[in-house]
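Presented as structure tokens, the chain that follows is alone, the form predicted alone.
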Amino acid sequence: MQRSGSLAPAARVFLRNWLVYRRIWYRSLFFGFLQPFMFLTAMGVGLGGLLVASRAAFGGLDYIHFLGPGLLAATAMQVATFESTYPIMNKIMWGRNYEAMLSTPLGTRHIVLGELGWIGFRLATVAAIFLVVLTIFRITATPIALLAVPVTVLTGWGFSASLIAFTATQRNDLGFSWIFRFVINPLFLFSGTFFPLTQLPAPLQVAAWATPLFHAAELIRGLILNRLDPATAPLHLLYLVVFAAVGVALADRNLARRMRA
């Protein structure tokens, strides 16, 4: 039977994850800073130095300014993917953590909300560190850039909830290879992270426009660079809200079914 109620039980799931994470948090923060720093140095400064004559293709921006916010959006997807595949499967099948949790007053909905709360915390810390790196590279153009943090969390929630829903249907980890190769990697490469969609053929532009990472990249880029389009920004935000809401509903349903099986 599905047990709901207050958010206090979900906070217990969050606390459990924090107690596990606190032993390695400093390493996570270090690599969270090092990865975007190296990526922006290699791709933004190194490769971007070869693209000075192509500023018009990036809306009059230096390549590093176009790239940085897109990488933040892509990082939200990657963090959500790593947190919502193998760790969740471990708690369902191998470690059977969820079985132990469900022997208490917790229900599957508390587990889903607790996991998403924890992943939201991880996304917020990663986004804050990433924003510091973008500021070091003089990419942030306005204090409004701080709003990129909650947008990053919202983006990650959408991917995370959807992947929890997927993971709850899997009996082994073979499906993750398909997700990484045919969903995550194509989104990373073709959703406006590294180049504008106008460089793609028209059919691929339509397909890319329908992806959640494109909307996240456009919204985060507009916030960080102070180029937010008031006409399209609400559409990008609405897309991400619906994406997250549908993902949460599916995660709640699929995990409840799996734990009853």
Partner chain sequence: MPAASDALVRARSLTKRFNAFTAVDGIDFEVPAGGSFGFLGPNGAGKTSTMRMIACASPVTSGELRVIGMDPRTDAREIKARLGVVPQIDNLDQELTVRENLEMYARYFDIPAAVARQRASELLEFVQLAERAKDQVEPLSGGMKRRLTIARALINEPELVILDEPTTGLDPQARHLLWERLYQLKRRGATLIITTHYMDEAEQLCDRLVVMDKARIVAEGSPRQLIDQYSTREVLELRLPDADRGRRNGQLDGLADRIEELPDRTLLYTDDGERALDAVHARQIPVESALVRRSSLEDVFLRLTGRTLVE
The other form holds:
Amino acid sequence: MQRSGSLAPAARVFLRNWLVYRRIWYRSLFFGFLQPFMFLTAMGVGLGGLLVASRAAFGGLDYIHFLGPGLLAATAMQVATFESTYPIMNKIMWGRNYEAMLSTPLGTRHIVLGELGWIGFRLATVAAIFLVVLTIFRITATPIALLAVPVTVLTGWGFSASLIAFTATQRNDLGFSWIFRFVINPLFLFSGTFFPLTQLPAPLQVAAWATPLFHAAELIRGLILNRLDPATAPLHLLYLVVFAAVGVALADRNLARRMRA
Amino acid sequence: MVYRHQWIVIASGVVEPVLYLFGIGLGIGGLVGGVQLADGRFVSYAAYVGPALLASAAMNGAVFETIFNVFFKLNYAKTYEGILATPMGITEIALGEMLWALMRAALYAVAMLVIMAAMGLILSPLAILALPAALFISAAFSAAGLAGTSYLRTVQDFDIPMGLIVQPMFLFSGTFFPITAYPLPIQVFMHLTPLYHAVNLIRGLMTGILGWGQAWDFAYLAAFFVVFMWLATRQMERKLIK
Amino acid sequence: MPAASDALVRARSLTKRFNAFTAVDGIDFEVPAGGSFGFLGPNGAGKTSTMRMIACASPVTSGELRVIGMDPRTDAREIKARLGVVPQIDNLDQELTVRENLEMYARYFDIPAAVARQRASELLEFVQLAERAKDQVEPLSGGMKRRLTIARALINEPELVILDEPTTGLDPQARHLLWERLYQLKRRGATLIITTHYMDEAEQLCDRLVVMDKARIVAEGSPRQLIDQYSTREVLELRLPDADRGRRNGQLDGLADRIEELPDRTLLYTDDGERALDAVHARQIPVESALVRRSSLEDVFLRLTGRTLVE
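Now show the form predicted in complex with its partner chain, given that the preceding structure was the form predicted alone.
After this comes the whole thing, all chains and molecules, with the earlier chain placed first.
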């Protein structure tokens, strides 16, 4: 099936999510603002107060400048993860939404593209609000920071697609506890969001290097603070593109298998 | 009554406070010189943040078991309808969840104590009292969760207790840094939150501070437990009558 | 392009296997255009698997299947555009309102929004849910949800509507309302395929049907033809005192064309039930209760498989 023929049907899957979301958008925006605001106040200002003597470890930055952009990357991961686990399982099994969609001309590929389009939209709004908060804390350096929005979306697509692929193989929600506990939370804490990888023992540094969140955090931090390293930035971007592409291929394959049984 | 809780899932929940201990305690701790305690002593950041993570884990476990599980059982899980038809049902489910929350808290507390002891982060033999204290904290937050769950109508409503109460407390109750960092009015406000007292109590026990401050923490939490237990019972009875 | 025969669905040696389990075992059938076609059989007979293959939801393992003249393997999108599907378990969108369910589903078919709005209004009238249009789905009764699912299946003006166990789980009043709506739908010229394990439903709704058992088709015809072919005109149902069970052997011989012993009843198949009952009394056989009725598809199924439909 040619790509141009997939986008219009996928847009209808997107439209369905919009129909539901427009009832709660104000709540979503409110918490989208409140969360980074609270985090930056507590960890950035409060904890940062204990770290004033350690600027060197954070590349000469105030702690809050180090933390804020990293937190945006971590938020992309968390939002994408949440949206791609329980809600997707609901549409596969509990509410059977996909079964209903598949009895129309829509196919599983349209569903995957539509859901990812939706996640992309959600993450773009999350990133935009986040940039407003970062600007309030005077963390954004130049308009280049706006490029963090597409990078956030790309990061989210990687996590979202991988988790849709995972969810499509699950028969109940128990697996999600494991994913949250052993994948998402460790990434959240150890991927260079809260502290530089140099604080970790060497083997863990290598492991953290291999994670997608590290590359997302580095790239987003570079864009927001306008400190992008031209040598490594393309590598970070390439990693994220490959991560998303592999995820999309797996999601497409696994969902088709699941729904065709 | 038998609930099909997933033991392995609950047991693996131990990794959460432990991850935070390693991540924040050591990762950030390596960059923080030391933190001053209420009695003027300076301790390492990991020793400072560890007890707070234990108290927070007790709170999170309790809130999760009560708010989420009871909500889903009351509103969604069709398999429980049979049990729920009898007046015994809801109260038993509620108490059952509370019991689970206590077991969870006990498990997490023991794990944290062992790991912190191994890392040399326990500064006083009084730390052994942190175990009953964690159970007590768990009971208090379970009661609050039980009382709160009956006010929730849809899954989206969870945003409100989690986003407006639980998470702010986790961030601001002296968990990660001393509340002396705040201006005085905010410090006074923090003294009103239950997690602040829970953190203060456990931190006191694990660092060897036992005085009027801890007695006040205990009294606050006891009152908190009584009030919310009363409210929870009343709410459950109402739900039955309706 | 419609196939040479004017059948809307045509199956030859149609087979569905799940690993070692054979759900549908080489069945042949043709669903003619117009009227309603039934698949009658107990749970697990292979009806739902057959429906899922027709609806392009599940791939054919082997054999040939043509739906509206097309092959589900290659033309699934085109086929689905022209089908309406009412699944056994409701899959309405719980997060949308009644009206949104119809309009959104129309959008999945690429029906323009204005047309979708108008059709939704008409269909809500048709299934008598117009006053619930703005409600969420969840508080609706089972019968209302099923009617909404039927309305949703009609949003693309399908040539063929597939209904899998349409009244399972509904109370008698809701069932009769639904039957009446389906009858109206038939009168409008739609072709329906209905699966059911209720013989009264098959008799009420189906012009033609196949009887399925253990993944195979065991008989085919109109309800009347099947009854004429596999049963007698009437049935005498007797309840005999339990103590007599042992001694009954032979007592009833010659009173009917065929006798079936069920755990709770004895069925005597005969063209004149009253006369058989008189004969039972004449032989002074003790009877707790007796009932003469016309033969039904239940009797056909019992004859064909030796089992009752609802066990």
